[in-house]
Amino acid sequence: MNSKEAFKPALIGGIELKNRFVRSATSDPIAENNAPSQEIINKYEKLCEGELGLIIMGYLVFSKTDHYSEKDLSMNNDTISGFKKVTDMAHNYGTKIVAQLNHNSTQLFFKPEGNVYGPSEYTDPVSGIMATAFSKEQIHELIKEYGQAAACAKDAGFDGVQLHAAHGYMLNKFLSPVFNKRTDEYGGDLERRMQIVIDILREIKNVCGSDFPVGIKLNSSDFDSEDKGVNEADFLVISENLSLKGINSIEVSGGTLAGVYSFSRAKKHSAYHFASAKRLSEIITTSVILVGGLRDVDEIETILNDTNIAAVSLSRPLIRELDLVKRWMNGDRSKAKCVACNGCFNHKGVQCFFTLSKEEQDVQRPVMKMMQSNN
């Protein structure tokens, strides 16, 4: 197999880029109005200087059926203009940059009032909240929602959008058996539960034009205690249709924060994806990016040589050392300085714990110790 070059320029998900490098949706909560605060475009600006060749922002809430605060990134009407500072200063630096479309549903951290949505009524293993579940119109005017949210990210120069359906949230929960008891079109069998995902991909495709990149990240196992949840073979038949249906890029992703593995393992576990990101790149023609537990170059090189993955995609490295790709680049190959605490996961803003007082630390803790409680 022909070596990609994982520094050297590609097609990835119908995106042009300069590398294979992807920096993954990561939850910032703080936002302004819920557009983007200079200190998150001063963020993403460094980001960009460290040379990463796209970066997918999230999670950008949009559904008047969610519940958000002022603090989490929105995409809507109001917002355009915020995010097109963030998309230029991108474009300057000659990177790529993807909005990330979420509905948090019932995995909130607040008691919010008001109904909280999902596919069906259950009670929230992580938040505790009872879900009241969508009725169909609510659906069919959650999928026009998605399409306006897209139409939004493209009027504000993103280069595509990426649906979020892993980890416990909205779409993660219409793919779960677990959560999603419906009789209707949208529950049952595995091809009814996507058959959301399937109409939101052509409300987007429809809205603003077929060529318009749509990406997903999708669990390729919720690793439910149980084994009830999505699971490999699930992941691969959701997949395959997406792929038919022309979803442009798949970021393989696992976990929930409910499960036996978190979406943020801790640094026991390296390229924790990768033999499921490895099947359905075997499978499929659409662009596979693998995420989680990536810290050593030459390890990525190698997944990314020897296989049909894609692109690589990484989060907390970037937290710690906003410049990675740019120092692997400048040839000191040595790994990543993150070691997966999970103390960067912060409600004052993503930073790595390393950086921060020791009063700040302590209050940190706790927090650590939830998201590894399941590692």
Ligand SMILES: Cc1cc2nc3c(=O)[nH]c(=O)nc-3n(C[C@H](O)[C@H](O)[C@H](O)COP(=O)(O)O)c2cc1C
Second form
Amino acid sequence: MNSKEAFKPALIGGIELKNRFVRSATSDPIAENNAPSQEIINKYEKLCEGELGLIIMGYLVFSKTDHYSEKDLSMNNDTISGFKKVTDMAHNYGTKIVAQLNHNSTQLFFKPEGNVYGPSEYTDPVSGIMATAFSKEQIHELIKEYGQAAACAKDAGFDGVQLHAAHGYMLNKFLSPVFNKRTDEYGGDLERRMQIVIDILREIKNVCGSDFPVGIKLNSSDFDSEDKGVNEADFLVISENLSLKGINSIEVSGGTLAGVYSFSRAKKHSAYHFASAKRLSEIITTSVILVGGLRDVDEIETILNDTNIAAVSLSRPLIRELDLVKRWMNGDRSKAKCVACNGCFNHKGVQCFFTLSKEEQDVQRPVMKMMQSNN
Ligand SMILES: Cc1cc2nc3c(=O)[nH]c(=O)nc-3n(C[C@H](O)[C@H](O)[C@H](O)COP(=O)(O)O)c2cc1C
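Could the form predicted together with this ligand be given as well, to go with the form predicted alone?
So here's everything in the complex, that chain up top.
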């Protein structure tokens, strides 16, 4: 009954895909004035040539309350025409493309001037930045900003949007009792901590139409050292609730940069969120997408055939081999070459460590070591 063919078309998250392979959002801070640079367009063209069913574009910022530079991609009225070049190109290759909307909150890699907003007051474990709590009016404004950004994404030709609610960014922090200590309707028990996500989902559907696909990336667990953040039981409740409210897909991830496990685990080579994604796929009918550690096409086919998981999503393997899915499709089924060294986290632009020159590798090595440290 579950039998699904990985390389055949399928309806996933409200979008017709030519196969069940997704490129998971992978940010690349090489924008020009917040719009896709030629270098970004060229990378995305190579990904499209690689026969992906769906690309989730690396996270796009949009809020007045957020901090970012002109090198970060931002979804707003001024950048619509730049993104249109990417979506048109993807569609010419038969690849669908979704915009991931994100608010950094306090998870920044620089110290900005002025207030840095979060659900309540706390010190960010990654940046050391002290959060200023959003006022209720600011939250209402933020919800509207999500709607406007989604409308821009729709105008730019994206096939849908994905809310980034994982990995320690803003929506993940709203879901977590560690960072969300609010006492109004946006904090308290789990139902209230997820209220902002539900309001954003409703706003986007109101603005863009109920048939405009909205997905979400969630942590199956924050894997924080004290186990006080989002855990698997919370994740299942949040997911079920969102499913009832009309979310179109849930990408199952986990971990933060401060936790026991990172979302991009170093040197792990098999599907490390499989158990949580499988459990979720047994209780909801919404499309479940599995990400993290997928390197082996035999394993991927078994996962798709033996469970209700609808699709698989890959990030680092597609940095090393942009044409990986095409290679597998054409019969070379050897494992992805990515060894999960995490040398691809490069603030000058995402690039596989093994394609860097010796000198560049030496510069990159300390960042790579840091990105390996929480596994
Ligand atoms: C360089 C880099 C940038 C990333 N950027 C994003 C991002 O913008 N949004 C997101 O949700 N995840 C991001 N991720 C996490 C990946 O989407 C993915 O969840 C994680 O790497 C595990 O999948 P993998 O084993 O296939 O790499 C990024 C990962 C890497 C390596």
